[in-house]
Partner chain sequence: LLDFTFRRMLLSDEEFDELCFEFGLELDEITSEKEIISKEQGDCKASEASDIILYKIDVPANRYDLLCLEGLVRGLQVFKNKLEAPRYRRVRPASGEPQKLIITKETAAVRPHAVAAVLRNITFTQERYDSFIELQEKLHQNICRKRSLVAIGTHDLDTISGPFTFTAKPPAQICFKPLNQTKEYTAAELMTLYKTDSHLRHYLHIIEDKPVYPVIHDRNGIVLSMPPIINGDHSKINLKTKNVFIECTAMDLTKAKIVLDMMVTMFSEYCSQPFSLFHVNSRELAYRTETLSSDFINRKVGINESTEKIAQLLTKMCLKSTATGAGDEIEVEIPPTRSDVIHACDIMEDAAIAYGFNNIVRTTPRTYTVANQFPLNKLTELLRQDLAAAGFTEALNFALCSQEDIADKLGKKIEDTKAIHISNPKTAEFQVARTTLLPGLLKTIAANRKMPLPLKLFEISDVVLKDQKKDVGARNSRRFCAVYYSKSPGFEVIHGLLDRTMQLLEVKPGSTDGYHIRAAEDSTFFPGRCAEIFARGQSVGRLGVLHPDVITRFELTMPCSALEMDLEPFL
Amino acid sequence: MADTGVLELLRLIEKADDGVDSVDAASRLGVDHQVVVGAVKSLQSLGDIISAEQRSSKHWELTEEGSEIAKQGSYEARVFSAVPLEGLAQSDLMKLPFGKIGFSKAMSNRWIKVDKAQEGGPRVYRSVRIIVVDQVREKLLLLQKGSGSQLEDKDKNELKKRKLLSEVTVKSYWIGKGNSFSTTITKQETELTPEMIASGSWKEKKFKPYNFEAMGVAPDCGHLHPLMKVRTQFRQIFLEMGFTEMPTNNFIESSFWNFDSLFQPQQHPARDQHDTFFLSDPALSHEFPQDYLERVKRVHSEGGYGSQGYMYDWKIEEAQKNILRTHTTAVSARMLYKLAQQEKFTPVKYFSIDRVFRNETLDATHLAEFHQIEGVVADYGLTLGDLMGILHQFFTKLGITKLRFKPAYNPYTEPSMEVFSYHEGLKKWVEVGNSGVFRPEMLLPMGLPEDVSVIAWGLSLERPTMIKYGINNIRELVGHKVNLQMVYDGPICRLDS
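Requested chain, on its own and in the form predicted alone:
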């Protein structure tokens, strides 16, 4: 509403003793009601010029279909008019736009009848000579003229059921004079400028009062991806349990540390190009602890430490191949070898959370890269019972208390177990991780004492994140299809402990 329109509204308020309704004001000024609402809010921002009390009222309005019937008559009346004295074939009547609805209503009113014995199909005839009054149209005309109070509620509800009428809630303002009412508007200043101070003009200016309770502009800032939020929670759990984080900053790994050091044979399917990404440049690694490499070669090809090995021709060329690491257990192998080189063994608890890479077929639950969470404990005399106990402690901190363990096979752990949890939502047991005790064929070539056992377990980061944030497709969590607004709006992660 322009300034002239605001002034007209103020003059209207000035003439009204008790005030004026905004709907009535819009009608008098010949403008849309929303324009008057905008003017009211504009005047409210200038101080106590007007008082405005919000009210709501309900009234009935004709729908588009109802307006047409008010103009042309009800469907049943039009059907009656379309039937001549000699009758009309029912099939021809049904071809009319209003035929189907009007036919059933006219039959209910007993204005027409059907003779099914006629040759050529059923025929429709008039049952009465004339229609005294089209009640539906008359009721709609009353409502259109604003005389809806003359109708009973059951009549209105019947018209509403036929979608000819709708009940509309109108929110309006009762506008009156404020304590500082005036028909002239003085623009309030929002800033005290250096020019006002220098000229002294600020003394004559009227300033808009500050709203100290108004929300400030949110500062621009970064937002953690949901994966990073869940990762932070997992990391905190490991730290609370006394674990030390392993350095996982080498995505590129040699096949020796990724496979051979873990007692995984060189002909294992996981080492094929179908499952692993091999590097072309640099294609090979050359620096290895030679004495350790020889012991690994021997245990693979000849056996040792109570094992017969795999009895095959182990090749250094396979071990040298560079790959994108397929699991963070390669980092665990490096850390355990480093631990074995100490003069005196000391028990340790390690963990890592970082990216790994697999040549997977992409679908709703698999990507070519994902995050692996891994925990490792090395100490004297650890058993499968210790592994189960620490798994219960770990998953309890995640809010998972119902656990089951199932025997499994891994090349570098024996015994091995899959970890299952009961999912309350799905009402079934689902796999949540894998675990096991590292084999002597992996640990003893490193130089660790014979009575030292190493227990380990791992799980993905993406699956619990998807469950936590209600994401069904992993491609909506990671990759080019990620909705950045989801990252912005995502709540902080709280794992029930």
Contents of the next structure:
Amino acid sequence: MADTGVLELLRLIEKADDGVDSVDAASRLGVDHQVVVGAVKSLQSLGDIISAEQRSSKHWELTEEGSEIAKQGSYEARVFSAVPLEGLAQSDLMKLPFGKIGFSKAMSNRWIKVDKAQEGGPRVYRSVRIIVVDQVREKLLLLQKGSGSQLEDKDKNELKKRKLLSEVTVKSYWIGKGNSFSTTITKQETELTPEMIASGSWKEKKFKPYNFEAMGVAPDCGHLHPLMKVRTQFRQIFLEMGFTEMPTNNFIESSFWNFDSLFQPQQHPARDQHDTFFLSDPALSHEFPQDYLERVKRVHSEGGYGSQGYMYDWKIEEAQKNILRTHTTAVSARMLYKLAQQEKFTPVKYFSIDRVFRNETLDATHLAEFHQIEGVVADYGLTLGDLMGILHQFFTKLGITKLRFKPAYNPYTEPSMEVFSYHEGLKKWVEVGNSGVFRPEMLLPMGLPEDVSVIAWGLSLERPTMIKYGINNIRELVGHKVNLQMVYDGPICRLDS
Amino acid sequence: LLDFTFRRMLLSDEEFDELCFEFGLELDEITSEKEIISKEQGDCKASEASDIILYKIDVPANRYDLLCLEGLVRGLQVFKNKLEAPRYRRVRPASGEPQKLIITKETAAVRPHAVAAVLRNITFTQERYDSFIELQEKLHQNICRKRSLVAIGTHDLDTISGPFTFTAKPPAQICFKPLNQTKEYTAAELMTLYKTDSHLRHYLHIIEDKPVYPVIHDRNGIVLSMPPIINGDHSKINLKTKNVFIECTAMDLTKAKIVLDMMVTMFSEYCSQPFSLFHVNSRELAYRTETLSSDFINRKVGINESTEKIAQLLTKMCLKSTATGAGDEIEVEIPPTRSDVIHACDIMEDAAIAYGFNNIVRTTPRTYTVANQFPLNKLTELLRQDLAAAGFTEALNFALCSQEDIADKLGKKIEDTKAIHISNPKTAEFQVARTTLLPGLLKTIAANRKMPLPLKLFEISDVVLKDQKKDVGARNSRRFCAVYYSKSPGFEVIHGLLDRTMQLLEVKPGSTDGYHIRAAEDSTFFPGRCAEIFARGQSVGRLGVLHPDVITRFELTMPCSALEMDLEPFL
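Alongside the form predicted alone that was just displayed, please also present the structure of the form predicted together with the partner chain.
Every component of the complex follows; first up is the chain already shown.
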């Protein structure tokens, strides 16, 4: 519909007191109903110019056959007229296009009769003299005039059955004036342009409203990996707490630094082929601080520093074996040894978050490599209460405030404590980390002062990340089987919320 | 069984769980035989199984004294002040000489140590007997390291007569009827016989290759056992056995003594003189006394308790302690059951456990330190942010992979990589540490082929390279790798990312002080489509369009360009 058509519709509405039906409007404007519907929709998009309420109505309409009958008369009436007074051979009657239906209807109306005994086959005669009232035609004409309401439903259904009549549903609008009704409309702009800004014409223009229901266009951007986002947050927490980052970029470690320096005996199950990845090339480490190595050997095999030792034959060959480090505590050991070599001891707080390796059986939550988070504090006179206090501060930053501690065993810490937090969802205490005070058999051979205590704790990076991002299978998070859509869709990481 | 114990302590399941937590045990599961069978094999099979409640408890790996019900119950009862820790005594037989075990020098070649003891007038019931056998098995799996370090043999003393001899003989000269067999076998025959035994075959390797095998026999030559494989049938124990001879043969004497002490202390409860046992060769029971100060414990734990109170706390942990009265001195007696106590710090821990970890006041240490980032990690963190801002998505791949990933698939020979090799990988996925980040990114694309193109990925991680200059013979190297995967190779995209990276690293284009790229040959890349990256005169990496063979080997179908470079030169 041209704009003028819209204007005509608006004028029509202006004149109508409480509105106009779109079907009515179409006939008054002499256009198809669909054209009016189009005009209504386009006016609706311009704001509150008109009000349009959708309604539907049913009415009866003659079918093509029905219209024909209304014009020509019913088949039965036509059969009656076709039969002359002297009668007509039934076979001839049947040749007429309306013959079959008209014959049976005229028969049941008793307008005609058949004499089967005639020569040359059955013959049809009129059984009434005068022309009868063609009720079917009368009813159809009534409906055509729009006076169908005078008919009974029974009649309508009868006609419907004869496919002369059909019931149609018409969807139309009841159109009235909107709050900002006007018979003149200005064309709406879709977007603000530089020209409008320059000329100031935007002040005069009306703008097409936006559809705020639709989604925006996704920005073309890269994404950080969720595990690395969580790592960044843990780094941040440690830095906020004054912890210095340890250089953990050495995945290959000697058994000496990974186990022996930590007072982990050489027959310990963790040093088994089943638990640890050993190297065939380079198979052995060669350089060790000799006098320190001797002290380590002695404390394992004979004791000392107040310890009974493990009383076994400590072998350098076992200590030399290269492995993929099983924990970052190997780096902590190197750092503490280095610290002990300082002329004067200074307190330190260290942390690291890096990969460790276990030759373990893999499942939905275990991989052969994972990230270990570790914190270490060395100072004079640290207590078990201090360790709990630091752990409390650390976990508070993760949004975990309810903690309790369970005695545990670890070869290089004594006391050792497992850290449990109360999980509100699961309604139970779950293990969230491990902690302890490093044994004197580990610290004293390094040369640290006797009254220095070193407290430490560790946890995995993967587990809190899986909980945070609701991931059940670790392979969807780490490694090449990662679900990139998950990476794309991941929210920012705030551990305390 | 355990049910009995804590019912006697009048504890509910929750209270028992709480007690375990406090004591450092993990109550894994409360179940019954019926429940286990019904879970594994269905309800119908379970109908005849026992309903007796079972408590599955995890015990700390160094507490061998808690491995059997007898020890666990004793430990918990002492902890709850329901029982005083028993004092184990070595006694001499009422008549006659103590038993003797003679160790001959031949054993040095195969299994040099042995210790033994006798439990006299013991009364077994089915439950006690089962527990006795179970403890033996747990110790075998645990501290004995599957019998390789220590093996335990138990015998009916009334069927044999001392002195006993522990010696070693060539396999052909050892002949006896082994446990539960009907005829005699030579040691050599036994090794063949047990090859197919689902249980014993795991222990054969311990002595198989030795010229001589260890054997213990009595004064009449009756074989008690051929450790660590099998006992003789002659001296086997049963429910009616009154006097048990226990021998432990070992590679490690300390562990042998621990194991023997554990066996005898745990079950001496059932002797006619409870907690009495007879050590062979007159060895004393290993009680030891340590002296320490309550100040030490208070200082280390962070509590402030009297000397007497601390002595009481320790006593609750089966470490009988007394305040000597000399200052704050405490004398602590370490029983033979507590082989885990080897230092004052172990005693301190027990005091803390008895005090209750969760009763200790949480304090903040006053340690003042200034935090520093590790420079390489700081650079990595900053760069990652800007690479994501440049439109690339971060991947995170495994440090371990197969040889094929880093060599064959990239058109390289494994000898030419500086890869470290793992000697005991369970699968090919763990043969080497990666020497390049590229395979991981290509595998990430292969696993995400349903995602819309182009795929733009990057990773900053460490690779591992052999390096003679390092003490361990290898070092990590921090790398940056990026790939562009789409319908066209997009070399210009990857090249543009290099330009952007250099801009971020404050290296300008230029041949001497800046960076430039120069055509290079590399079998990973399509000929004529590879360039080497130089920064400040040093080669730092490569970029280019990947060779179609490489693309195919990684199960990809589209052209792909890639960039990989070292980051450490930019520190």
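Residue numbers count along the first chain shown, from 1. Small disclaimer: the values here were computed from a predicted structure and weren't measured. Take the two forms, superpose them, and find the largest set of C-alpha atoms that agree within 1.5 Å; that set is the rigid core.
Across the conformational change between the two forms, the residue of K344, E287, S280, G216 occupying the hinge between rigid parts is G216. A rotation of 54 degrees carries the smaller rigid part relative to the larger between the two forms, according to C-alpha superpositions. Once the two forms are overlaid on the core, G222 shows a Cα shift of 3.6 Å between the two forms.
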